[in-house]
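Below you'll find only one chain, the form predicted on its own, shown as structure tokens.
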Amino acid sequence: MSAAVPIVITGLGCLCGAGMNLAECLESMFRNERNPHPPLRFSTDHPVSYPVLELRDEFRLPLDDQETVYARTSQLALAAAFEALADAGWDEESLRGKRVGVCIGTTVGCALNCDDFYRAYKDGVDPEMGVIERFLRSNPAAVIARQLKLDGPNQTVVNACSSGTDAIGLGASWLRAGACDIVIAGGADELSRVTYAGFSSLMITDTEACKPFDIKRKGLNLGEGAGMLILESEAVRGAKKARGYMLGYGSACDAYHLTAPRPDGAGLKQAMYEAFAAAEVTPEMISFVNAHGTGTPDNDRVESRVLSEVLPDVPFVSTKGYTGHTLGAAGGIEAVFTVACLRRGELPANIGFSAADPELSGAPVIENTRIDGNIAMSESLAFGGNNAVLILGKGDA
């Protein structure tokens, strides 16, 4: 299969702090609402509460149970997964004698996030092993094609705030070398204390709710959630409606610093380039852009700065604002967004933005906009310097 040919979306699930479904996440986000709040599942000694963006809501997945055995970030991406599934018209029955691969990106689902063992072990004690092992069953890819029983390529992608978007163009990837004939794609990250901890020592967190490009943004809000895509060839999708299209995907690295991305935004313009021949588009064929837009001084800045160089006037928003920062979660949720705001035609609010910073070189819609156009962009930005970008298509009428 052509590098060109574009790869059929015919599926999209989300959960996230804006919802616990995409329709949820659509209706909170076009109602310009959030709920920014203190972690409830956890707590620290911290002198500041930073809020956060958890689930609205707990869930429960079809599982006989089975939950407990499964980290948090897993039962996350299962969720996705099912109702992505669902609205792409696939069940494990259905998919049987189908090749299936999933690719899933992660930041915290990769890491043991168990203060109590820790503990434990320090203060001279025997702990539990079972943490451990739950936490080896934990793999978000693998246990995704071990519940719906698939045996297509399997691959979980770790690559900091990048790793959803990574994951979905390499499963693109994988369809147009015909290893597969669909790919469950999109990235999935819970909740911890540990990364709460660690954000808030970086002094990039904001203590109110987050403020993407906008000239009084002090940081990020943490969220969880994930987000999830089938990918099909159109062979295996037949008559059946397409959602979107996967057209192109670019990534190059800064190699700056550890965290801060390079000033001149180099690697990114870089990975947008790449993207766009990789789609066969240009950039006056882009309607809207999905920014990395975390809210960050350095991030939006930079963000900002490369937006106006190449895609000047196009309209560009954050939804970060809606969902907190989900890390290895954000490129899955943000693609599902990015499609979903195609359909429909509307871009919601750039939420938290009240005055345009006059170091930045453009600002984000302020209201819900309406939007022309069949192809648009969503992007992120990673920690390493890793900038990673698709070019998504608006699906059948």
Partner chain sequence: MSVKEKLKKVLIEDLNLEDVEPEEIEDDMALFGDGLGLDSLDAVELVVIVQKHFGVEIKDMEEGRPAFQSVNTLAQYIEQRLA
Second form
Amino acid sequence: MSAAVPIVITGLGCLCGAGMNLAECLESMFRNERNPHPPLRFSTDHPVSYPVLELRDEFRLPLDDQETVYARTSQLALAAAFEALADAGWDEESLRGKRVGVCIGTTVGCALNCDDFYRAYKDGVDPEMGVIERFLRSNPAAVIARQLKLDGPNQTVVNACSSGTDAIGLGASWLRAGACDIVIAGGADELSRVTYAGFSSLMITDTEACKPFDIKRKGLNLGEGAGMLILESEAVRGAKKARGYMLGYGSACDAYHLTAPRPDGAGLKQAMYEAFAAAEVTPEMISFVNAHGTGTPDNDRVESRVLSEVLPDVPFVSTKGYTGHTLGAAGGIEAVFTVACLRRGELPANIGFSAADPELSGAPVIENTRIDGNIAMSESLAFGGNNAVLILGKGDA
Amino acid sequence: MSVKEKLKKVLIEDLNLEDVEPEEIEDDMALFGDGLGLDSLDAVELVVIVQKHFGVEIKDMEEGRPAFQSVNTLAQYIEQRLA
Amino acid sequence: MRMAIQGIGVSGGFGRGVEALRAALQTGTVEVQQGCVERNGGTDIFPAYRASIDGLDEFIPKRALRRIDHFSKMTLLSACLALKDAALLEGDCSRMGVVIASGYGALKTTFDFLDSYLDFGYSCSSPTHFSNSVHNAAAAHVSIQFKATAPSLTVTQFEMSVPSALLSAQQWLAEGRVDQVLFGAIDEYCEVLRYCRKQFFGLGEQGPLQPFSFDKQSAVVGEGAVFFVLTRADENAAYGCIDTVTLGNHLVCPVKLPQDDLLIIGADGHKECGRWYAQAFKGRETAAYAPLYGSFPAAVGFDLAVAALSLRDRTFYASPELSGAATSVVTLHRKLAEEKLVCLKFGPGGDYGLVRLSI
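May I ask for the structure of the form predicted in complex with the partner chain now, the form predicted on its own having been displayed?
Zooming out: every chain and molecule, the one shown earlier first.
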């Protein structure tokens, strides 16, 4: 594994249950507010209702009524990409002629989750094709490229819950390889009745607001949203200030079980060490960790075990109490938060945590906490045993 | 068909244990680990099986765990809940 | 960075294994199976290229397959065949990355999961079906089977899935993150797919598939899985090498095709994509092989397998179906000298993937 060149991050964009843009998200998280509630955008006949973190408001894209042609996941991806591009000082015009790559993680954005269509099909009705046509138009990475008329590498990563983290790592490697000048990277996912049913069937959703790393944690709350970073080559960046740096990426597969994480966390550790090596940092240099912290008993056990072994005494936080688990978007949103927290020099409290679990080796930050360092880590664990880790650096603006 | 017999049949069918005959599942054989060899994903599928075939709802794994020891314990649990 | 192709495993409408694909290339014919859907009291009969998963239990015990769906079984079979072909079946796979490309993912299982709650209520949603419908489930099964603890990636973006995923495989090898990549392309048939294609294309699904009739809808549904064992090209290649992988959009910046390269186009009877091929290939010596395996997004992987076989056999195989073909389309098998091969795939919006291969 060769060491990687730092990649400058020039723009950040994010929307989720915590806020409609990055500034709103940070404000509500540092006020330690959250708003889980039963899903409003769909219903089920499930006897138990699980709280979710939906977007608080409707959002409108700066497009000529075209948003209706894309599925919600791609609309979310576009909204976060527009915010990040504006933050980096780009628009469609100024991007013209640049080699721009798009690398986006998702789960729902690539799944043919059309249950109303399928119900009609099963009932012997011939359902209309509108929903399928929309699905075929809505591949998240392809939508961003098409909407901004981009020419360059393009990838939609479907590594389940580590997709967003993987997408940022893979996108950065395109820049290092000289395959493009700019990369729009992150993740996007909408709340869907299908994933809601799926996660309830796995019995890893909490009937109350989720409690990452707490002794009484029962499971996750689903969420929705998107988080995007703009990565640039030094040549294109010019004199532009850096919001942060993408220093290194590592990933590894547990090769253990379809849904359960490997109890000894060997895959997560391997991903961490690969990311450290890529970023040429040592564990002592990490000032905090944005943990995966879904609030499921298994995830938090394995994660805290590995964190206490590799990064003992390093403060960590799960921001999923504020955002819910946004699946493929989570890695994107959390990378954005990690860079923003480095910039702010502060971590929000791990909301939902009140009492330590003696079975876990460490505890997350319980209040908003000052941090001093310049380097932080964001990590994701996923279905299928994927582990992905990003090392991110503090910028100068 | 007794609850135990039905249980063995639906376990084989719904968990695709094609290589197992109902007679081979002993009443007190451990369902998980060394016995029948089921795992955590089977456990949540088992919740669905019990709901679907017996109309008995298991709300969470803490409730399910003691019942999921063997065919005996699960059948007893189902019978109690149906009584 | 160049990637060497060390092994291929394939299963599709022509049969299973590289030699079955080679036989289909040599004869130029494949007997298309018949698909059949019973619905609303009627029977819908149509041509379909289906892949068999027979022989998987030679590699993997039945018990280990009990929770694995058809999509992942196709995946595992071709993965095993590829590893066997590369003599790595019993080898150490801890430095082997797994990269999987699929246009739609496990479609049948996606609908099986919906069945579980539509038929029995939400509290009977099947966690097993749900887990297998998640797009990286196939990659997970592969990693578990071969203890491949290196990075794993699944890419889903319709026609561009294969070239896009290949880009990351190439990057991993270049960066030294892995020593091999087990690269797969898979799509599966299901009844709902048939319904959708019938609604969209009507009689255009009846075949025969005519890839060079660019303005005519003639796609015939197919499915299958193909895997490659890829290494850095500093090792001798068993088949040939992938030189470059390029993605772009023809509308934004027209595709640049190297003048002397031989072209394998991914035209598969989709009229919406046909116009792009018509614009791009002008006068170049060209072939299209979709009539051997049918139309599905991951079939780009099959084009790559044909390219790899052509390099190994030093033969540019004749196009199996010539209706509407221009004079530059290759009609007879001919010897390959030092030419490079280029696989070109277009999506309906003009997005393209270009993979260049040579000996």
